[in-house]
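Next comes just one chain, in structure tokens: the form predicted on its own.
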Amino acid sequence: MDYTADQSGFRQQPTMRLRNYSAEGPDASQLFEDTSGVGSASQSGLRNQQAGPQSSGFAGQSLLSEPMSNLAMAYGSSLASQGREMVDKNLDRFIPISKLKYYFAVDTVYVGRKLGLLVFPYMHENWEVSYQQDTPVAPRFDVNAPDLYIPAMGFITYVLVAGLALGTQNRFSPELLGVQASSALVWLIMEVLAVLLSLYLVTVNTDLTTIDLLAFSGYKYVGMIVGVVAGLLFGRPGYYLSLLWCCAAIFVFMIRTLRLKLLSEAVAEGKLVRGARNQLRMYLTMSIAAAQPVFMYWLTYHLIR
């Protein structure tokens, strides 16, 4: 420590000097050099040297992988298209999707006219299906053409109305509604199979297909719905009166429609319905028409109490 005195006689504060303190200031040389910057610089250079070949390798791999990925995508799309064509071909063998589109080609006007024809067929005169270049026209252009829209909607509506009828009687349950729907569907399938077997045994040459028979057999749901709704509104008298009317209407509708289909050979040749074979065809037509009221009553009488 250095003590110095000024002119007043008082001693000034000692001047403290730190060890290893250099008077030259911050520019003086240090005892130990800071090598952290040099190490980090060398490490970064080493990383850059290592990353250089790797990055170039990745770039080359990406250039090679792009054609491979495009080839894989093209191969996958071709496999998917082939699989779709195979599924469509096999599915069309059992379920003719292209033909089903024809039966659902309807509009609001057709549905209204067809429902009126099913309920009141007595004033209708022309029952022949219109053709265009040996192909029947779509149902929306001809009210006599069969369709599947009304039978499908009729079946669903019948199940809903049956659930409503069971609910008003405090008998509703999901199991009972399922039994109602499954029984109606089973009876419909059995009816179509019985008609196909009868046509095979009688050896009738007709243009009726299985889908046509399914459509004609499904038209009875319209009368069943009318009968159940009338029973819910007006009781048993309303049910029996409306069901009787609808049964007579569906009987006339089926007779006038199917006689042109089952007796097409005799009608085309202009012959009278004579002979055992034609008599069998007429009996078959009347049997199919008479079975409709029986099914209508069997599937609805227990819903009205």
The other form holds:
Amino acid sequence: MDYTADQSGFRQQPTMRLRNYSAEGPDASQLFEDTSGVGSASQSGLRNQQAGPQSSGFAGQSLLSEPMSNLAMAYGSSLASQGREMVDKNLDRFIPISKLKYYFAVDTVYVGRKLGLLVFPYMHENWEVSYQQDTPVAPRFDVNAPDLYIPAMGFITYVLVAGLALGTQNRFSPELLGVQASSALVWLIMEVLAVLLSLYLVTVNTDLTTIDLLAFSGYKYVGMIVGVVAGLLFGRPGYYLSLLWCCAAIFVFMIRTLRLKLLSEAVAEGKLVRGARNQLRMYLTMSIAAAQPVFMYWLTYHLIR
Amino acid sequence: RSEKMAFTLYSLIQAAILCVNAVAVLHEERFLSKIGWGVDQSVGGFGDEPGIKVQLMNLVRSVRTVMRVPLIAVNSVCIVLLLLFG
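Instead of the form predicted on its own shown above, give the structure for the form predicted together with the partner chain, please.
Everything in the complex follows now, all chains and molecules, and the chain you saw is the first one.
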């Protein structure tokens, strides 16, 4: 497939290879649109130069035309693909990798709106996530859907900003970056496990998956970064003011988002008789939301002197 | 200041192993039944929702059942590693 010269020689082959890989299935083109239309001219120019000598090398090899090595290659590749299928299927049971791609299907508009929501959630009215059958809602279609792009980028940026803050106080050394990263990761894992445990104990029937909880817990990194940067620019008063603002914003954001997911069953049923159960769920929502500012302060106060 | 916060993934794994061991040593008839946390006391109403205590008891029982054999292996590995490397 790659070696058929249908158009003008080598110049078309790299772009054909690109298009073959990007048009894997119908959902791939729906989730991730190919925004490289403008940039592909310059990109394919670069790849031409890299792939040119490689293609000529491949075409010239006579090893691949021998029948025995063809058979061996076919057998080896089928064995490898079988092995990979098995690993994927087993791994998919524990970590839902096939669902992960939905959480990264973001676009710039969504990221901008979500960041605005995280810092200023007071004007937003409709917090309901539109329902979709089996698959998680891709964030590019609904601004209320959780994503993993912002938490991942926020985590990495937090580690870098922490290194910057430590550097301005002459306390920096390269292994401190690793220490910051691993301790923040440990706190994140413990928080997600604590939320999972409390959700199990209160027997809430919700469609919140573990990845959703991970996403919600990761949204606080945005507030932490804003706080630390303000602290670097304006000193302690700036840090405290911006951290206060971001803590309040994250608190309101979490309450409004979780209220629909945790309490929706009770609200939809309209059963106000069981006051104890509703009250317990409300307490659970409030404690999850209140844990966010605590973590935000705990993870950043040592960075500002 | 940062040494206090130097939580690594390794310390998380250690804490997890210790916690699971702690849950696994709770004996069913000698201890849990005596304090009213046995499995025979967890049969609640059918249509009613299980409360927190029942959920906790179920959690303890299922952790003990599931983690009994893997804990043997994990503990042996830990003991050998700690003996060898301190």
